[in-house]
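As a starting point, one isolated chain is supplied in structure tokens, in the form predicted on its own.
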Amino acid sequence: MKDTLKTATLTLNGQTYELPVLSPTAGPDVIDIRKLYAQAGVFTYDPGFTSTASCDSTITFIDGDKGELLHRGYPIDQLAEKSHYLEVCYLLLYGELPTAAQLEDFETRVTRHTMVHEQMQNFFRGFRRDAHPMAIIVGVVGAMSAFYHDSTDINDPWQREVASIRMIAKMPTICAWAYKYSIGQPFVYPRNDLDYASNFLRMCFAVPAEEYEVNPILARAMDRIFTLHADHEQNASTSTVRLASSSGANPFACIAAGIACLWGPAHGGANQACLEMLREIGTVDRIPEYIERAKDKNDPFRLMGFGHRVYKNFDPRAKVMKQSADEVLELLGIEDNPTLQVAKELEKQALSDPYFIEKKLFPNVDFYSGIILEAMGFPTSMFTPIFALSRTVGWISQWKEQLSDPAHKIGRPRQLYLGETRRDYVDIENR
């Protein structure tokens, strides 16, 4: 934060209070209300925390009006085009782009930690065969603290580092195995000669009966999906990880909490909801009908994949995702896929409709990511697990940053109480 002498004046019941105003390196100024309750005896009210900065951070910055997403200052479109996921992981974790030697060392450390403890297979096999992969992943990640005791001491910097590498390395294996279990196929072990995205695709789609060759275009598209979802500032799941961490919980418990939050359809399930909406529309000729329904406030139908809680302009991630969608669908020869045709025409009509232009309802990252994942062969039940895999590095980076902040304390939101005031207990015979 920049040094500032600016203040905001609050007048309450004839009393005047001077509140410090903090100036960030980017974004709006922030009124510091940390001493407001002690000075004035009042709280602030902000459901959803949409106007409240819960922490200071140097990791990710979003300018929703400009449609800008920066990781450590680097634009997401540059990272998606010129970098790759593990390099972005290094950037998020350590603050700078790595040298060639640093990147090689980091990639080697991640690659050498991709296997999970053999006894963890028992956790997978303890679930019903029709269990949702997210339910399995939440349970298995939480159980990691029962297997990796040497990396649960949050006060030891080295253990924090080991836990970070383990989580990034093992999440593809855990997600792939959750998928394999859900379809009744044998687990496929990771291979150290493959890159991160290729390894994940092989663990998902290979079978012991035959060789599986990963197509580099699909691997690149998968890597981009990972990169575009790596971190997104203080969203619901990241805030959940930080809140769990504030109590001193071990890293695996914190990440499991974030995964559980991500499971919500309003958060990590948006790309699945978008794909289901496109299937509901079905054919291009029905698009005008659904656009009119979306405009009708009395109709419960909503256009999924358009607009964003933060972005009031085009989602910068959507541009890259659209390019990947074109490449993948051309490779697989399914450009005439009915769902894709609906998606393309829906985007075209919505972007030319004054209603959507006025409300700035532009396609977001979920609009095309679901189409890509389906084209690759993933069922909708795997969309959110892949999101969780991608976001793990963001959660860990935020977790590490919080623990290194000497000013951090346990989270304790306040409330606006609207219930009964004190009343005395009445014996049951007198009620």
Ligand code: ACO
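Could I have the structure of this protein in the form predicted in complex with ligand ACO, to go alongside the form predicted on its own above?
No partner chains or extra molecules come along with it, only the chain itself.
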């Protein structure tokens, strides 16, 4: 962050205030209002943070107009094509691409932490069988702070590191077990000779009675889904993690908070909602009816998997995901999948409709991911857990960055109060 010597001038009640302007390495300048209240006695108002930078960061950058997503400077399409999830995890966590030796060491460390404490199985079994896997995952990740006491001291860099590795390593096991529990099958333990994605697929689909042969093309597609969701700068769940962490909460509690936020249909829940919508539309001839509904201000219906707060041109992740959907469906011999046909036609029609053009609404990462996951055999209830698994590294990287900043302080937004002013209590018989 450079101090540019530029200032913005605010005139208020006849007084003039000079506000410093900070220059990022990429993206728009930022007006520094940290001293505004002390100097001018006013707050700023920005619900939804549409114009407010809540922190500085060196991890991920999105150029919404160009449709560009960079992790530590590297474009997501290059990472999706040439790299793989654990290497991207290393990049996000430590800032640089690893050497071969560093990568091997990192993969070994992650692999050695994939098992969860045996007693944690009791937590899974405490849930109703029909619980949504996200409900189980929020609970179990929160409960990790009761099992891993030696990695909850946020002031100890070594403990922070161990907690980070533990969460990246254990999330596939926790998500797979949430799924296994929901379908009444026994938990499958991780296998350390498999790569990260293959291990997850096996823990989801193997049963003691029959081994699961991991198809390398499906494992690659799974890995790509993880990579495409790994981080996305200061989105709602990441901001939730940062806010929870700002009070000094332990890492497992913070990530559980992020998972809870991700679950909502406007965020990580959109992939489930999108596939359900595509199925509900069912056939191509019904698309115009749904497009009309999405445009109708009196109808709360929105095209799920469409639109984004930051991307206003295209979501670069959606491009890779669409290509991956084609590959996976071809491999599985289901190219004429009706859901994919509806998705492609819906995209085509929406993108040529003036409403969507004017509002710069494009398919986001979730528009095609559900089709791939369904083809792999996942039920819709597992879509958001897979997003949570993938995003864990992003949350952790942002959490570590926040804690390593000596100037970090508790997050405490102000408000524009519009309620009653002071009034006296009225006894119940007089109301």
